[in-house]
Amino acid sequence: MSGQFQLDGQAVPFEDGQTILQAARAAGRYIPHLCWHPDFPPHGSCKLCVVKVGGRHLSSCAAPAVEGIEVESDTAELRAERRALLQMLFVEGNHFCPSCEKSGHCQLQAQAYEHEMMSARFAYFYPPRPVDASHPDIVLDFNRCIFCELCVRASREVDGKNVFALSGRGIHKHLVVNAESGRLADTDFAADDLAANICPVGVILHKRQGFRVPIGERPYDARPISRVELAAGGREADE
């Protein structure tokens, strides 16, 4: 069964089972995202991919594609809705682009350019978050983390591993390894695991090669995101 329904004013098509996001990006146009991955089910939980059915503010990564309805995505209201939710993750972590090993390929840094955000607006969390660097091929920088739950969710359905998971509630949750010492050595975690290499921003990061790409040349530092996974065929940038 396919159908189709209207972004924004232009007619895109379905097949059944697809959900907004899917569609939109199946047919060329971007809705933006940070949690969402096209190798797992649907989370929902940065909400960054919002879009208005109806009248309704919806994640359209998980919203099912229907046939007839009429769905917003680029207005001047949704735009500064997610604008305000990146605000909100740039002050609950420590995130410093400029020093980051990550700078040019984060995708938090990239939706910020993206949705001109300027400055974070609300005031910073500092959360004290540590820095785990005892595994001899990998550092954990807990600092950067969205709790976007891909590393999670790779460890435990593709790795077979469940190496992380999300602890406490609020502005108290946070990442860590299971593992009884809490550390990253203390597991079976290895650098070809797709955990440790799906993480948006710069959490998980491989040794002895930072800056292999130059600053300037990155992915993100000479187009926007949207064109970058759009050229990719709904891949990210890093795979």
Contents of the next structure:
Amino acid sequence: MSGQFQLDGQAVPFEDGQTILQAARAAGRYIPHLCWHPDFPPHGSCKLCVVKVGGRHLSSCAAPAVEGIEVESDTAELRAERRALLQMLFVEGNHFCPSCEKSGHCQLQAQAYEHEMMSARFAYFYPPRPVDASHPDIVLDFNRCIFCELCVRASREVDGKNVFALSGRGIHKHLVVNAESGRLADTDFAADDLAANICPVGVILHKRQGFRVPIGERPYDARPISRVELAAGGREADE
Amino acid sequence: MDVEASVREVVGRQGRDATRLLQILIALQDRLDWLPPAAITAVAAELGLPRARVEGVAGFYSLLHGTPAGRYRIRFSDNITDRMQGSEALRKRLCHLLWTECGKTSEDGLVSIGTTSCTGMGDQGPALLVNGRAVTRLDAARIERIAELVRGGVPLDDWPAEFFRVEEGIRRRGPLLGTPFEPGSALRAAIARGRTGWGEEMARSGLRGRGGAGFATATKWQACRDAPGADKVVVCNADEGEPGTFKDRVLLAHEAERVFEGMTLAAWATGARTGFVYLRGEYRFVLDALQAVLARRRAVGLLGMGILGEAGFDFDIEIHLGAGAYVCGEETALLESLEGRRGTPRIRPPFPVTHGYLGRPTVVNNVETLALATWIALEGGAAFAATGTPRSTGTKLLSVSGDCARPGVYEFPFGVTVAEVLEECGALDTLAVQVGGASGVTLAGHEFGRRIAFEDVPSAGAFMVFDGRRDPFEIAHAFVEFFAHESCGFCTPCRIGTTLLKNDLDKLARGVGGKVDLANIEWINRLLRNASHCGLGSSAPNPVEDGLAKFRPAWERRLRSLEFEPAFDLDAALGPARRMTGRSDPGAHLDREESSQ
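Output block for the form predicted in complex with its partner chain, input the form predicted on its own:
Everything in the complex follows now, all chains and molecules, and the chain you saw is the first one.
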């Protein structure tokens, strides 16, 4: 079965079983997201993909596409709310873009540019989050974690290793690794695991690779994330 | 005690079942006082789970300790009503007597003292938990005695029994609390009607869920009955965590037969064979009694195979404990917890009636809802619907606490006005009433004519009374602290927004707020309401929005200026340095440092 719905006044076709975000993406329309990944089921935690349907806010990554609905996404209201969600993520962790290896490669930073975030607005939390550099090939900088759980999911579902999990609750939630010592070196994590290569921000970094691509020549330095993402989605569709 | 031996024994007793992970961790902490890293490793190995997953579950529940805790683990209930009864001073006194600090473990490992969210003793507070056991009606003398008992290392079983006595607390009886109940009588009546006829009787009653959302119970049962899948489940939500609510405590302690019979009635309607009670850890004091009632019901054929001789009517109930997580009252978080996971709400749809416990069709009902089903079975749906209002049938149990002469549980027909409840509980000079708990609504004097009903003021049962001595800002502040503490942390707006809100209210409480903070608060509220993953986040703004709308002067009094005022206080930040260098002249502003703590 298939049908179509309206996204910001334009028709988007969908196949049965597609979510609003999936159908939009397949039609070359971008809805911002951080925790969603095309190879995994929807997670629904970052809430950046929030849209409005019939006056109600929904996570478009998880909400099924339904015939005839009118979806609002690229409106001043939703852009402002997404910007505020990004501001929340920035004050929650310790994000120092100018000195971060991931700059230009970081989806959080790219979304902030995409949403014209000019300040953090809220007061910073400055949480203490020690770095784990124990592993020979990988360094974990927890300061930048946004809890998308992509590493958790990739390690569990693809790598079959369960290297990562979340512990704690609320604002004290944190990433843990699968070792009594709490050190990544004491797990079976490897640099070619999918989990080592899926972090949308700068938590999971490969050693001896720093700044191999110069700042200024990285994907989101050249083009906004919406265009990079749509190009990636298009290539998938072509294959 | 040897950690690995303890783990082997506990895991073995729980059938080496990973869905019982939370139960295993609770039992282990009972033995070891906390959950040392080696115990987490051993549990993971015994169950064949990744260690990180076990650590993740252990870290989620606030009554579990991941760092060394005392042999006596004391948690003061920290609801606003406990505070109004002087709990903060009592806690400080106990810390002083035991030479420790709140939130820490004493250096000799004897005792740790902290706080926890409302323990459901609002009618007999201030209250605390010691190693999970409830102590009620705290006062100065009781605190002195507790300090002596702790210092003397007296086992809890040898503490004075009256410390642990939880009074019945029933103040007004209606058809539910006032009618003697013969176990099995409601089931016989429902079986006589047949499964379909019983479902129709429920539909006639108009019964709506008493957990707060008010969904039609018969519709939920029918959807579960119609869902594909043979192995259906009935879950009783006894995770009564809403601050100021304790009516389920009363039902579990005094009407357990009705609650279990209600679950069995749900099984008759849906065809479920498996039942669970998810009992909040704070109500552990009723666990043994509940197990005894279950055993009695099994012995007389009210549970088990072929209930009351009806071939194919097989159903049994097991009890799972929670461990301090308000969010587990949300039904999908509850199911996650019941499966031995972190209590994070699921994406819906699918809904539990089709994909619930372990993916099986599942009905989750509140304790009170299930107890009321016995009334409907015995008296019929029409008789039930004759009580209350057309859209809110039957009676409602209200947990009345705060500034009133007679706190306790009141059974009123739906439609009762707030003023009538205030009159009956002996409340004088009432400034505000918080109906429905922290996530409910704050009513001001001009609203006391409103009615408790789904169509006017819905309520899961809390009814907290505040008189003219109270500061409405402090009421909202307490609830905001509660939400920040209880957010599961899954989604961005709730995880960060509840703490941002708390920080902003802390700033106002310190007297350094400005008008910009009120604007910030409104913006955070909007994100919480619009973008949160579940009802915890979307209702977290309620006490703030009600407070600002109805008691704005109490908030504006807190503002230092109506213009910008920074959160950062230079004098306070320099305080420690000035103190270390021995500066104590008035220009050092050391008072600022103290007032900011």
